[in-house]
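First comes one chain, alone, set out as structure tokens in the form predicted alone.
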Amino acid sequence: MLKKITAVYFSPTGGTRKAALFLAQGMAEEVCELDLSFPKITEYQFQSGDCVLFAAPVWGGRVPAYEVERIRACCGNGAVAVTAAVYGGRAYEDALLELNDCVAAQGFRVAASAALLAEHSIYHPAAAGRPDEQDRVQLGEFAAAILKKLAEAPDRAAEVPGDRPYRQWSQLPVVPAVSDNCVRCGLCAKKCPTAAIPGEDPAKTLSDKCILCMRCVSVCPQKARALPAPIMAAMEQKLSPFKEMRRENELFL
């Protein structure tokens, strides 16, 4: 095992973290955490002995442009990356992709990549439960497999699907409801990554600002925030099909 690796992600609702520890945890003696989730941008450098291991959710078959721009601020000096796109059990499309080539391109050396599964962050039956306690296993095999791989081959590049261009996707035009269970605690203002939500009016959520990763909605402890009703119908019609479906989590060397 190696005896530090670095987890670099952004985890809106827990299940990208969750996923990427389990890798992470199979892979070192120490993680380190660097949460993306924090509005201030501050530069963090690696060094060529470094193992970071980046991991983020897919949104529609792309990386989360807020998480792009905070890679940004991580500067690889050739350390030496594992990138995880985890996704709800529809599809992760370019994200994988666009991961590695985001990764690469502020210097780190991508050695392995793994597509794995988490608990879509809007409609819950759609990969329910995962990570689970099957994944926790089979990421641990993973794990080995990428340490064999680093040992052997740290220069080889995995190659992973996807296409250049990008899929293009667009946000939907909505932000999150309030009901009158709010009691404006604010913890959703604390915890909202891009300050859409304004500390002294909680119930309020400013639509240029917000990204729709639905923190807000999953950390309200009186279950006041939520997606309009027609819109979760119409994401319930859409990802409905993959409510029964278990995907494997996938690994490329």
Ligand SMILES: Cc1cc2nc3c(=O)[nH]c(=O)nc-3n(C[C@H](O)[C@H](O)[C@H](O)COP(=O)(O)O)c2cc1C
Contents of the next structure:
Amino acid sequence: MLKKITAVYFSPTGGTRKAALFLAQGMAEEVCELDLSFPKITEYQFQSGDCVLFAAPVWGGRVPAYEVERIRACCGNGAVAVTAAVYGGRAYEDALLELNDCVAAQGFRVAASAALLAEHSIYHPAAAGRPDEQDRVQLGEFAAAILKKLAEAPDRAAEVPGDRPYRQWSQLPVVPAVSDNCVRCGLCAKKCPTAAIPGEDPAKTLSDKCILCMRCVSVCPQKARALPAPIMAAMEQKLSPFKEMRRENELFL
Ligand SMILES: Cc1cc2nc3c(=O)[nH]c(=O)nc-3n(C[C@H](O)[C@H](O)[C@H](O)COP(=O)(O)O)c2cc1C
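Having gone through the form predicted alone, I am curious about the other one (the form predicted in complex with this ligand); can you provide its structure?
Whole complex next, starting from this chain.
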């Protein structure tokens, strides 16, 4: 076991964080968390003896631009990195490759990577309930294999699937709709990673700031926020083939 690992993640609805912690807890006695979901970008310096786990949710087969921007404020200075792309049961396409490129460009040595499953944050029947107990056990095994690799060949880079240039993806041109259930408690405004919801009028969403991360939908105690019904119907059509499928976590050493 390592003494300490830092888990760096963007996890709007909690799935990426949960998967990252299952992995990190199997690797080190102490897990520090660095949550990147704050509107303001802050610089972080790591050192060559550090081990850092970078975890990203997969959006359209890519790493969210929001997270890429924040990783660019992390300086590795030769620290070892483990990466994890966390996806909702459809596909992760170029996300793991993009994450590795991004982390390596910041001066980290990427020694191991994983593609992990978490419940789809828009279409919940896909990868429903994951990461679950079975995943927790498997990620413990992944952690042991990563530790072995770090001890034996820390400088051999992990090869992962994906293509460059990365696939094109653009966000749907919608924002979550707000129903009459909204009591203007302001929790969504407080938790929004891009400050897209005005605190003084939380029933609004600023379309130029919203990145459709689903944080506001998932935290609303009144269930007053949801994607518009026609969008959800299109999602159901596109993603229903993945609802009965149990995809496997993958490890790349
Ligand atoms: C905008 C958006 C795009 C997504 N694109 C994909 C995708 O391309 N493939 C996939 O399998 N899941 C996709 N998902 C599902 C997320 O990757 C998955 O639910 C992830 O675990 C969410 O992480 P979080 O719970 O930390 O927010 C997408 C989710 C969102 C919000």
